[in-house]
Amino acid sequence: MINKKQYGFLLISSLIFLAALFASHPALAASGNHSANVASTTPWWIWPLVLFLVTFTMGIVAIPAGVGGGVLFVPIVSSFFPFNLDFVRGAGLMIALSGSLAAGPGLLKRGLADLRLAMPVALIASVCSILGAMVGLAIPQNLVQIGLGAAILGIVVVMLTAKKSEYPEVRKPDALSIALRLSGIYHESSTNQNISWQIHRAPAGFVLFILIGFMAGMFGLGAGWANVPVLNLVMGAPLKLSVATSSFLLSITDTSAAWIYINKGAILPMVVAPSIVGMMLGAFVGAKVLAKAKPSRIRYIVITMLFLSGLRALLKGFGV
């Protein structure tokens, strides 16, 4: 049970969230004014202020509910600020590359990360990362709020009903899996057991990571929230053989359509750099609430936040 310290913690939290977001939208801070006269108005310091403690409370709830920071980024900073939406998006890649590439090398030394799956699912997934960046760069801006708003709420609705497996029974690999040899084993630390696997389904699998390279490119998500329930629910890795090569499958993907927004000039300092400090920062500290928090709690928090952020993504694209 999380205690009144840390309730209050996570309220908080929550209170810094809202009183940031009200700080950051012009249309809230300064009612009776036209955005665009208040954004050029404010100090420039104030952006990556404010910003820099969303991405914090944003690290915050991230861990415990089990998301990517990327996903909670791109959707509510492009709603509530005033921040040119390829920017978000650079962004969104550079706070999804930067956990994943912290993580990723102690994932694959620890043998918890597998790079014969990891591998070809990647060469798939960044292909389709580049096609996806430069397509969104390429389209109305109005365009890329709709499918925004329309992904996001996709999010919400994989997170509502996606199960787990801790160990998928996978009686007989397919044949693709046979030839590319994706079977293994990874010792399980918290039984010491080797735990022996193996995949089946891998063509249909392959075909899902074309549509989730494709939507990190476009967007700026970080897949982790498509990348697991696909290796787990779908092809039949274990869970946390999924977790950990998804990780570093982000390290793969995010870089390759990173590149493209890089040199279309769409990563900006201001933005990426409050970002990636405030969610790290905050990501430590989640982690510690993580250990007492109740992450079902926290996640329909999140749940929640994405519902609200994708149905106004949604609307601002229509104009409304």
The other form holds:
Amino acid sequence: MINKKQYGFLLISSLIFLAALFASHPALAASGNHSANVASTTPWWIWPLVLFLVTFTMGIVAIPAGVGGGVLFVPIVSSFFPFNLDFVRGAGLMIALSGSLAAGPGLLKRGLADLRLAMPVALIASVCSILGAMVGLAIPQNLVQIGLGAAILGIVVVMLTAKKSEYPEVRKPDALSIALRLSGIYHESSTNQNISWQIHRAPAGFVLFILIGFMAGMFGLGAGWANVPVLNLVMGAPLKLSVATSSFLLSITDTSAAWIYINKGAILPMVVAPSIVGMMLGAFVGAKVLAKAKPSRIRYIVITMLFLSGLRALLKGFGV
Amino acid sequence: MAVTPSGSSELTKPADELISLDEKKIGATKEQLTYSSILGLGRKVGLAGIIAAFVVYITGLITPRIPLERVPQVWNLSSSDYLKAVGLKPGWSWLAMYRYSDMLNFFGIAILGIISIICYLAIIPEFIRKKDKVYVAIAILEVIVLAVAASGIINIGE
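Could you switch over to the form predicted in complex with its partner chain, since the one displayed so far is the form predicted on its own?
The complete assembly is shown below, putting the previous chain first.
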């Protein structure tokens, strides 16, 4: 149960978040040239500082809410900051990539993330994330905004409705998963048991990763929100293995899309560096909050934040 | 799903001594450990590079290619217009501009982007040793995909 001190901490974090957003208020209401004027009259150092504070708060809530940094970063920062959507998506991918690189090596080493399961899925998702990035950088930005808004609202629905199965029952593995030998055993330290797993419906899962990869590249969202349900509910991987494999998987999917953004000039160090540092420090605090706080409460706060920013992206796309 | 009681000591054994259970293996495979150690090293170097370069950039220790005061005037532009406005070329043009502090940031970013390619190259020999042709092919294809993405040869229209 969360105590008063921790509530105070969360409250302060939320206030920092709100203060940071209000600090960016002129840009909040701005768009296009007006945004440029506002940005050009504000001392340059304000923006990375505000960005750092906002991403630090995002990092705190992301882990207890069970979402990646990219999925929070892109809709919120594109809604409330004066940066072009290209730079926000580029930074979103770098944040998702950094988060994945932070967790990936440890998860692989402990055998929680499965390289064999990740590799075919990563190949499909990375090809499609490149295509998504190419399309996302080529089409008019109002269309991307509409797509982003719709995608975020879709993620909200997934977060509210998707069930999780800790150990899905896989009675018969499919031919493809047998051919690829997608099965194994991992050690569940909480119960001191060895969990044997296998995969079914691999073809259906692989097809879904086409869409996941495309969306990750197009919107710079990362894709943990979609990877986990597909691995867990569609393909039948145990929840812990799905979460860990998804986390590692992002390091490959997001790398391929990130290169398209880097080579297109859609990476601004002034946006990327404070965001990565803020998100990682916030995640460090968030992991401690997770141990004490009620994740469901934080999850609903995050879902609300996502809903509002998704709605704003949709409205921006329609020019409202 | 089968659940088998186990002592945690089983997991501390090196990859070569993985325990066979129901013809499957517990814990990380050798290629997984190889991948993990390279990824971990790349992460440390890349993130340290990004942080160090950013400190140099915002403290003005080294002159940036685009003055700090100018950045807020161009960050609302699309990436194509931004490149034109600041006179940069797309792709790897930053590599030749290593004397500028803002361009130094791209070295750390590039390390994070390249590390997965190195990881894949490192595990291919292990799959070859195991005669796992399908995974050799998957790994080679992934290297090609990542290398093509990184090369900058993919040209995106306006």
